[in-house]
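In the block that follows, a single chain appears as structure tokens, in the form predicted alone.
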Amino acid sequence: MPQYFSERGKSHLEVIERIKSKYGDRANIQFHKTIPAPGIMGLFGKVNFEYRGYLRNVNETRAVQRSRDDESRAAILAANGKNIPPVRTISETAAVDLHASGSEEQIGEVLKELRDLKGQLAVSASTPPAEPFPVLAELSELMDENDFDKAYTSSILNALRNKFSAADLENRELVQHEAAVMIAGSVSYFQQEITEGPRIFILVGPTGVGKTTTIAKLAAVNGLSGKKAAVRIITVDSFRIGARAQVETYGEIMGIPVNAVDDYDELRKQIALSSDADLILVDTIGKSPRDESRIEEMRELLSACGETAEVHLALSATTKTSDLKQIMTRFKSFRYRSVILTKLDETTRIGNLVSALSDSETPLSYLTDGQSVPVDIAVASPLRLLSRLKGLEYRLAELEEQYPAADLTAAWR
């Protein structure tokens, strides 16, 4: 009776060098299929990949061995232009005597061409099978093109294939849409807590992310919209004199005051004689990074603000994807509470931004396309986020029943 045998792992090539390890040449590989990880429900968990099959009696496990070894034999003879040798037994083969063929050279060589096939013959064995529904295979192109991490095309094509049967999953329409739905809910958006007092707002992050025209957009849609909240500017941007200049003529254009401190107390005394406001805006200086003893001086400074400050982190839109999840890490000891994406305008791909928002839990708040001030920002929606998009379909009045979302700047426009 045969023995069967299971094995999984987190990828083809881990399965594949497992079962080669366990059993060798005796191990018959029949099927694999993937197996969905625990994820949020049910969705962006692990995938594991199983293989299960038979393992080969000896007779069968020495024809096997016999029959590579003719095929490589075969291969090497026919690239040095020889004959090709009739088929030998175990027996014959091993009673060759190797003299026979040639010099200590002429053997190495027939050893090197020995291990290029095996080598040549592991890197297929190890290549994952070819996506078997066209219609999925046209989405992972169309999500790479946007720049989504492998690891998230992956989760949104295994959810569909989960969700569906192989014949809905022919429906591009339907697939496709429901690819949009699931992107949408990858992300968490924030919701904004009611505190006593006045709301304290700090934007950190990188140098030249739109920072101060990101406090200027904010006070305006709240300082001068209909319900003309009490608004303050307070700038620990004080040593570069252009960006403490910046801040100050928006604040003097829009009648908003706006005060630079330098140091822990002057910032605790500024927060204190804002007590009247609803909304406190704190814009700080960019730090890189990699620069982690200024980021850890900022973190104190701002502690100045009190434990009910809200920490926001800007982060542009064209930052490369090797840097992305480096600045967010970064920045963890600020204990942001939302991101705020900025300059939506001059890149035409934010996968990589949805996969690093999704893999790491962080609400989104706001986005920004744009110097104009205050019609460039807008409160974070999934239909924003889908919109931004290329090439995905999905069924736009539906979604926008589903996911309603505030115009902060309709006013103006």
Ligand SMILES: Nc1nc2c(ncn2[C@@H]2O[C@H](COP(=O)(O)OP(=O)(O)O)[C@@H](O)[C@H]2O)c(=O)[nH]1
Contents of the next structure:
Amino acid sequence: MPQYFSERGKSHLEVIERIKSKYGDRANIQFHKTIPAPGIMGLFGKVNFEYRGYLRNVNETRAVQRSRDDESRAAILAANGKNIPPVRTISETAAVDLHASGSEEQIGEVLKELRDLKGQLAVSASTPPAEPFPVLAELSELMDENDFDKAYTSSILNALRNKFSAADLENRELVQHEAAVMIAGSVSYFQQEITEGPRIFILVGPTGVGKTTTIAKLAAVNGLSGKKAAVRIITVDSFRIGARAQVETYGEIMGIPVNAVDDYDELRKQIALSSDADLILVDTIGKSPRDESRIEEMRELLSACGETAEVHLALSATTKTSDLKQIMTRFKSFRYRSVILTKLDETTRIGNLVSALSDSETPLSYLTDGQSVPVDIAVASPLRLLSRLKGLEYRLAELEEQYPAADLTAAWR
Ligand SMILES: Nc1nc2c(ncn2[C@@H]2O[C@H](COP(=O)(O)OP(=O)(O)O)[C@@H](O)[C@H]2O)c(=O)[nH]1
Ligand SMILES: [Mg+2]
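Please could you give me the other form, the form predicted together with the ligand, since above is the form predicted alone?
And the full complex, kicking off with our chain again.
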């Protein structure tokens, strides 16, 4: 029999600290509730908190632990007047009960029971256990509002629970600052390797995300600003759909040479002709990212740029969560080294993007936040990412010291 415990106190903190000091790591809290303490005739009573659970046997296996959890949960719920059937899978229930019965009436009853059980399971699945620390509950809500994945949010909350004592978990400022540090650190930031010869920067991505505009911004920032690198633009239009005019116009305005190519040999030739350049920006024009064979065609064509060429994936910050992972997977064969997030000005919720970048361990290189060439682009940085989150409070000056801002051209020169 597992040993159960029940502790009361005047605050969550007090009870949790007492449980920790009495039972240490063996304590497994299963349930907590508030109990009005008796006052004079029911008046002036203060609220007490009661925590119940059982002591984990340090040697027991996970399976045994799980069955203990069920047992103990049932015992606690029963003690509180709730009657939850033992956890059994629906097929187990059906198999046992149908064998024992025969008549239609009995089968009807079993089916009703199954429906009830399904209903109960749905209810218990949709009501996660209450968060005992209000500061964490608030943070969790804030992360929901910013559209972070549920799994990402719970990994941050767990990391905070592991890092801080129960007393520190009551400190909102401390917890939110640390959460900001963890979020900023959950994404990596692209580091340019210095290579011999021109830097070849290829931008791929779905149609309309802002590839051409981003290429124009990078061309202007690098080619026209103080350092005046020798910049060339090559536009790869393998589908001859005539969308070259846009980039050619940018090139003309900036005095930067633009060449359009539509096959492997031409691209190879243009790269060779640009060997004196500092930076070769390769814009790609595609029809639809859903067309797998076209993606493959483009990948083969781009191999003409050689081994040192870097592919980057442009992703619009307005992309739906359900499409994000699909796009990242679809373009995987390009072996992109970073993601450029575009159109940040068009959304206020970027948690889903941070979650996806963190999951895929893809570095972030640039952020764009408007249509103006060249001003609406910046090197991605932890602080720029954090500044896009709503409601999270952190000590800015401290983080500014920790993460100095990078300048747009310093990334590669
Ligand atoms: N709001 C906003 N619009 C952008 C941004 N970048 C590009 N655009 C606009 O998105 C549209 C498609 O851009 P384009 O560069 O042609 O996309 P491409 O098909 O990927 O080359 C144009 O109207 C751009 O002005 C951005 O950061 N913010
Ligand atoms: Mg384009």
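Residue numbers count along the first chain shown, from 1. Values in this document were obtained by computation on a predicted structure and should not be read as measured data. Between two forms, the rigid core is defined as the largest C-alpha subset superposing within 1.5 Å.
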Kindly check if the Cα atom of Leu399 is displaced 2 angstroms or more between these two forms relative to the superposed rigid core.
no
